[in-house]
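Coming up is one lone chain in C-alpha cells, specifically the form predicted on its own.
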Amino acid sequence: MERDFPEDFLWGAATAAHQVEGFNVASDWWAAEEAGLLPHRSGAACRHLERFEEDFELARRYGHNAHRLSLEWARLEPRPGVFDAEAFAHYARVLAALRARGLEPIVTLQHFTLPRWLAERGGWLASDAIERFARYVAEVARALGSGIRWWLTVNEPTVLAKHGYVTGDWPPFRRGRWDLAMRVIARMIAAHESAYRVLHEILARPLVSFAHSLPWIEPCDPGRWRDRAAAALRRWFLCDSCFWLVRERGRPLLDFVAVNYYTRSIVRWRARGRALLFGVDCLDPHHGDRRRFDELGQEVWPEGLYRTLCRCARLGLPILVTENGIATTDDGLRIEHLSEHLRALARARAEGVDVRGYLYWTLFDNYEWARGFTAHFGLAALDPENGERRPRPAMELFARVARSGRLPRTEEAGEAA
C-alpha cells in the first residue's frame, strides 16, 4: 500500500539529560533543587544514566530509528576548562548504543542546564558565556562528533528566557524582566551561531540548528486591533525574535529548521502589568465548548502544528519535528492526540514542505522540569517505585506508523486506545 512517509523519514523520542540521567550534581538546576528553590528535586531522575542500553532496546523494540538526546555540559566540563574524560567516555557509550541498535542520533548540546560554574558568573550574561560554549562544543565536536549528522546547538532559547527572567519560576529566579529575557534569547543565539561555525570547522556537512519552541498564537477576537497586536507582539518574542537574530548576510543561519510544537495560545489583550507586553490567554466560549487541554493546561490542537509548518517553510530549509508530545495519563487522549498531529504532519509534507522527521516527546515519564514528575509525556509510563518502563497503548500505535510509514487508520487508533 501507498506510504504517507518515505522509508528514510526518521522516527523517535526526545530526551534531555537532566530529566532522565539523576544526580546532575555539577548543573546550576541541582543547585536551586538542593537550595529548595524549586519545589521537586530530580535526584536519581530516571536512572537513564545506568539503564540508556535497555531504553534504547526499548525504542528499538517499538520501530524507532532515531533518538533526540542531550550532552550534559556540566557532566562534560565540571570547572571551568577542565574536561572529564570519563563522561566523555560515558557518553561514546551512549552514542555507541543507539548506533549499535540503529537509532539515528540527533545530539542536543545545551538542554537548559548550565554549569553551576556558569551560572555563577551570570550564566548566558556572563561576559564570556558565548567564548565558553564554543569551546565546549569544540570538544565535544572533536571528541565524540564523528558519524553524527544532527546537531542541535541550544533548546528553546524563548522557553528559557520566560521562564527564568519573565515568570521567574526557573534558575536564576529573575522575575518580569523583559530587558534581560530579551539579552539572554540574543546571547543564545549568538551562542548557537558560535557553535554553528565551530560544527562546520571541524566537522563534514554537519545539520545544525537550534530547538525552537513555536506554538501557535492567534487573538481572541480578530476583529479587535488590541488583541491583534497583543497576539503578534507574544509571537514575535516567542517565535519570530529568533529566526530575525539566527541571520548572516540575510539568510537563516542554520542548516535545517527544529520545530518543538505542544500547543496553541489564544490572546486577549489587558492593559495593566506584565500582561500589557504579553496579553492574556483567552477562554472565550466562542472558541468553542470542546476544547482539549493536557495536565498542564496546554491546548491539544494539531491544526497547529500543519500551520507551523506550513510557516516555517517558508525559510527555505528542511524541517524536523523535534519535540511534539502530551502531559496526560488518558491513554484515549494521547491515542487522538498522536493521531491527529501525525495526519497533520502527513498533511503538511502532502502539500510540498519537507518534514524529515518526528520525535515524539519523550520516550518515559521524566523529571519534567518545575513540575517534577507530576506531569506524564512519556510513551511509556515510569514506575516511581522501581523504575519500570511500561508502554503505553500510543507506543505500538507509534511503532505501527513507524514500521508501516502509513498513517493509522480508524480502527488502528481505536484498537490502541
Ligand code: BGC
Contents of the next structure:
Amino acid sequence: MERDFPEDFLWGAATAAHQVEGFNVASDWWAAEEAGLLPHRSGAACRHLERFEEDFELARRYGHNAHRLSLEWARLEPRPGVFDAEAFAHYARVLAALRARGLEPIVTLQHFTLPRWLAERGGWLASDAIERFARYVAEVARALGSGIRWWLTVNEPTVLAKHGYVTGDWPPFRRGRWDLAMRVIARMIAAHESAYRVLHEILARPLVSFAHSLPWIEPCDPGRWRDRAAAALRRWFLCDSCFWLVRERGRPLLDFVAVNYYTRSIVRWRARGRALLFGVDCLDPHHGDRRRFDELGQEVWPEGLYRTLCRCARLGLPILVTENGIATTDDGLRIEHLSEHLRALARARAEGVDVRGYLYWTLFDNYEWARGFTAHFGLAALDPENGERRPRPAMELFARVARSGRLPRTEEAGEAA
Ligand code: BGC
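For comparison with the form predicted on its own, please write out the form predicted together with this ligand.
Below is the whole assembly, all chains and molecules, this chain first.
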C-alpha cells in the first residue's frame, strides 16, 4: 500500500527543559516563581531530570523516531562564564539515551528561560547578551554537538517578546512596551544569527533554525479595509518580521524552517486602547458553523497548518513542524485534532511542500508557563499524585501513523476515540 509519509519522516514529540525537568533553580523563571510573581510554581515539574530514560522509552514504544528537547542554559552556565561539568555530563547521558532508542535529537538551545544572572542584567536586552549566548552555544557544540543534526537556536521570539514586554505576564513582566518587544525580537534574531555561525564553524553540516510561532492570521471581514490592515500588521509583527530580520544578502540565514502551529486568529479593527494597531480577536461563530476551541481558548483550525506550510514553502527551504498540539482532556477532540492536522500536512506534502517531520506538542502534560499544570497538551496524561504517564488514545493513533507512514482512515480515527 502506498505511504502518505516517507520512511525517513521524523515523528516525535517536543518538550522544553523548564516545563518537564524540575528544580530549574538557576533560571529567571524559578526566581520569579519564588518571588510570587507567577501564579504557579514549576517545582519538581514532571521529574524528567531523573525519569528521562523511562520517558524516551515511552516515546520509542509509541512509534517515535525523533524527539525535540531543550538544553537549559541556566543549568549549563549557572554563573557567567562558569560552565557546570555535571550538567554537561547529564545532557550527554540524555542524548545517549535518545540515540540508544533510535530517537533523532532535535535540540533547542534556549526555550524561554534565561539564566538568572543574565536576566538580572536585562535579559536579551543586556549589552553582552548575544556574545554570551554565542559563547554558551560554542561550549555546547564542542561538548555535546557531534552527531546532533537538527538545531533550534531560540524558541518563538515573538511569543517571548509579547508575554514579557506587552502583556507582561511572563518575566520580566513589562507591560505595553511594544518598543522593547520589537528590540527583543531583533536581538533574539541576532542571537540566532551568531549561534548559526558558531554551529556551522564547529560542526560538520548542522541544520540550524529557530522555532517560529506561526498562527494563521486573517481579517474578520475581508471587505473592510481596516480589518485587512489590522490583520496585515499583526501578521507582519508576529510572523513575517522574524523572517525579514533573519535575511542575509537577500537569503534567510536558516537551513530549514521550524514551524510551531497551533491556531488561527481572526482580526477585527478596533480604534481604541492597546489593540489600536493590531485589532482584536473576533470569536464570532460566523467563520464556519462549528468553530472548535481548546481549553486555552485557541481555535482548532487544521486548514491553517496547510496554509502556513504553503506560505513557508516560498522561502525555498525544507520545513519541520516543530510544534503542533492541543490543550484538552477530551480524547475525542485530541484525536480529531491530530488526524485532521496530519491530513493537512499530507496535503501540503502531496502538493510538493518539503516537510521533513512532525513533532507533537507534547509527550505528556507539563508545566504550561503562567498556566501552571492547568493545560493538558500531552499525548500522555500526567498523574498529579505519582507523576505516572498515562498514554491517551491519541498516542495510539500517533503510533499507528508513525509506524505505517499512512494517514488514519476516518473510521480508525473514530475508533481510537
Ligand atoms: C511553546 C511551548 C508551550 C506551547 C503550548 C509554544 O508556544 O513553545 O513552550 O508550552 O506553545 O502553549
